[in-house]
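Here we start with a single chain on its own, the form predicted on its own, put down as structure tokens.
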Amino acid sequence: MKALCWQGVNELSVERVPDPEILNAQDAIVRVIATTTCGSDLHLLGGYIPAMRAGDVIGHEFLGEVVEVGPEVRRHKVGDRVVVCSIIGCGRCWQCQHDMWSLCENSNPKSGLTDELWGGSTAGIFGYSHAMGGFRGSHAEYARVPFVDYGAFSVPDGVDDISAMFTSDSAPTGWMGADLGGVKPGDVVAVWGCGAVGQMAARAAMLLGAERVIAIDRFPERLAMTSRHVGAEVIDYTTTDVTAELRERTGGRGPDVCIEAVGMEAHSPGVEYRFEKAKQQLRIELDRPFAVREAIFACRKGGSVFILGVFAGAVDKFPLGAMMNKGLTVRGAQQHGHRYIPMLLDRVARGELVTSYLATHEMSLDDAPLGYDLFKNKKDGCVRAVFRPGM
């Protein structure tokens, strides 16, 4: 079969690859129908995720049709359309069992590495590097699913593959961002990026009842994005002190919650960027924390901080004295997308929640280097670019 390869550090292109086989019994063999890039991927473009080889099939957002399962499958047959969460879980152990499978004990078969790096494993997670458990990821015609059971979730009959495939992590990781930030009727919501999983962070922030919810990026096609769409404030930090304007907008106090949902390689207008970009591409520092200083020092007093950006490593100033002195809570996580998907495909099939205007641009799999290229550097407005892998 087909799929994109990961073969160094910027360097991607289609290889042939063995086609995938059922290993364990509560396997499938998912066809893929519509996978998507997603800004954590260029954290692995970049070489900032440890443990990547040449000829890793990268990709963990994706829907398709099971085509064959193991002996053990219950609860899928073949022929069903099914999105997939990019995280791997077996639904069995303690943490899958407290609805937190981006911790999953079980599905990470490599978790010494990041027991080294973190002081605990992850779960696994598709196409995201040999120390998230060296799976294959979605960028290929077809995939493994383990514990597809749990894993994948059938699609409604009135709901598009488009609209459907960004259930499968940015509408879950953007949700969870408002909802284990705390978000309450009558806040306001500050979010950080207005990428995919920025704007659907700012959805459901509006729909678990946020007063004013106010977005933050610096291209414009995105920022008008976000207001046509979502229904957000916006603010372009390149204009403005971003944290003085918050708290003109919020009578001087600050917003409730703050959500990152940038990561590790945030851009800032200042001298600041040019040196930590700098200690990032030296590997003196693997992480530029802009956007989560930015977010803590804007944060109200006794307010919530949620960080969904992916990190990889410590940090240089990292604001614990603002921290604890203005009483914040301040949580992370990997997406516990199985607690999310069924209830977001209900919202999607009831008109609640819309997805499918991020799909910005749409190809074949053959042409994927050039997506990966249009989504890393903005070209042509691209938000998200889909691969089809039929076409």
Contents of the next structure:
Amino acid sequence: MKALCWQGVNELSVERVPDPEILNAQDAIVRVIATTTCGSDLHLLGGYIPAMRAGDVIGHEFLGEVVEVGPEVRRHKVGDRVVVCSIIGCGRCWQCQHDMWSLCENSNPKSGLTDELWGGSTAGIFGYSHAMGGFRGSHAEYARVPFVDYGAFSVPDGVDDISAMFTSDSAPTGWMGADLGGVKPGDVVAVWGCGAVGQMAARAAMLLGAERVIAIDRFPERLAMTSRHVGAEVIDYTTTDVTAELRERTGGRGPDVCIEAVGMEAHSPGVEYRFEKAKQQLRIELDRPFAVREAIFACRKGGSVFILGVFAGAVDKFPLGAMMNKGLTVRGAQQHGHRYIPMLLDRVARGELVTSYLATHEMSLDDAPLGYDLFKNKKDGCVRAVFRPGM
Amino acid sequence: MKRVVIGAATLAGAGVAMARWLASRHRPPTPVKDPQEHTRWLGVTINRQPEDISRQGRLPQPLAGLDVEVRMNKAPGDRGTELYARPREPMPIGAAAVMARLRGDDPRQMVRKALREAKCIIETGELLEPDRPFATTRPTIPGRVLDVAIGRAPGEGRL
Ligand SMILES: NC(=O)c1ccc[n+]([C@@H]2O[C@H](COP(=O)([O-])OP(=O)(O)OC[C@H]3O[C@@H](n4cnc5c(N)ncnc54)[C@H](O)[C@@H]3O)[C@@H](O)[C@H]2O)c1
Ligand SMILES: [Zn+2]
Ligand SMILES: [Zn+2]
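Now the other one: the form predicted in complex with its partner chain, given that the block above is the form predicted on its own.
Entire complex below, previous chain first.
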């Protein structure tokens, strides 16, 4: 089959690779119908998540059709149209049973790698390096889906492929930020980053009753999209002092909940950008946490900060004093998709949650390297490039 | 097929990055070298009752195949059962220890791996197989550094 392979820092190619096979009785093989780029892939592409081997297949947000099931599969059959959660969860360990699926204790066969680094590992994730299990990604004609009874969700008939596909990763990630960030009716919520994840977080905050939602980015087309499709207020951080603006918009308090949807490659208009980027490239610091710092500083006293952006290691100048003295709650996680996907599919079916507009570009799998060029370099207004292996 | 380069390859070299990242795993967060390093019990918590873990006093697979001491107790609250094991044979020392860890047959690595596997089998009914690398994967230096780390991963970590 054809698949998009990581070949080295900033190098991708479409290759012929062997078809996946059922390796466990609870596996299924899914024919990929639609699969999309994610900000997380940019961290692999940039070499910031280094446990990649040349030739690894990337991609993790996808929808497809079940074409083969292992003998122990109970809830799915050949022909089902399913959205597959980007995170792999066994459904039976203590973490899965407590709805913390990205902490699954049985789905990452290489957990020792990150166990040593972080004192605890994450679940397996499709196409997301050997640190997250070394599973092949979804930018391919077929994908092997372990524990498919738990990780694949049948799509209701009235919901189109693209709308459903975003409930695999970006929509549940955004929802988790608002939900576990503790958004309540009447809250003011600020979201850093207007990629698909930030936009979905802003929309989730509204649906959970936030009175005002303010989204922050620098790309005019992303800001315009967030204001049009999500209905959020927006701030351009390159022309505005974000913390001053947030104070002025909130009676001096600051937002009740701050959601960071930017991650380890954050950009900053200040001089520190070049300095921290250099430190990161020399591996003195693993991540650039500009938006996290700003969120902690801006947050109202006693408020909460949720970190959705992916980080891999240590950061400098973490504002621990602000966090401690202001009584903040700071949390983060890889997404617990299984917890939210059925509810999100319902909301998409009812028209409460619109996701399809995120797919700014659609193309065949052969053009995937071009899609990543558009997405990485934010060319042509690209928010998500969707690949259709059947095209 | 044709490889496409997206933006500049700006890192000091992916090989260096990989080695640094992997090396950073071994920086312990405590200043004390654990004096009990070789004798500590290695433990996993299994989301099942003790009677589901050892039937008629038999050890779960693959732990049963190792020369180990084992103990088990109910975990606090709803957390299931704590299963502990440690090798009976004396630990290799010096160069033999380094070689054993690199080969992945250091006794404590083997116990960690067996505990993780026993947990997966008891909780899910089978051992999850990782995807297999395919022949078209290009051999590279960072890839080789990573291969060594991956080979050892099932036996490493914090247990
Ligand atoms: N927790 C999870 O499970 C999970 C799941 C999916 C994605 N993610 C992570 O979420 C992050 C965002 O993903 P995405 O797909 O939306 O990526 P994206 O690249 O499309 O969007 C990131 C946005 O952040 C903006 N940004 C950069 N610096 C900023 C700053 N200082 N302040 C405000 N905005 C800034 C960029 O302009 C860009 O629009 C990534 O780090 C990704 O890895 C996490
Ligand atoms: Zn993602
Ligand atoms: Zn689990």
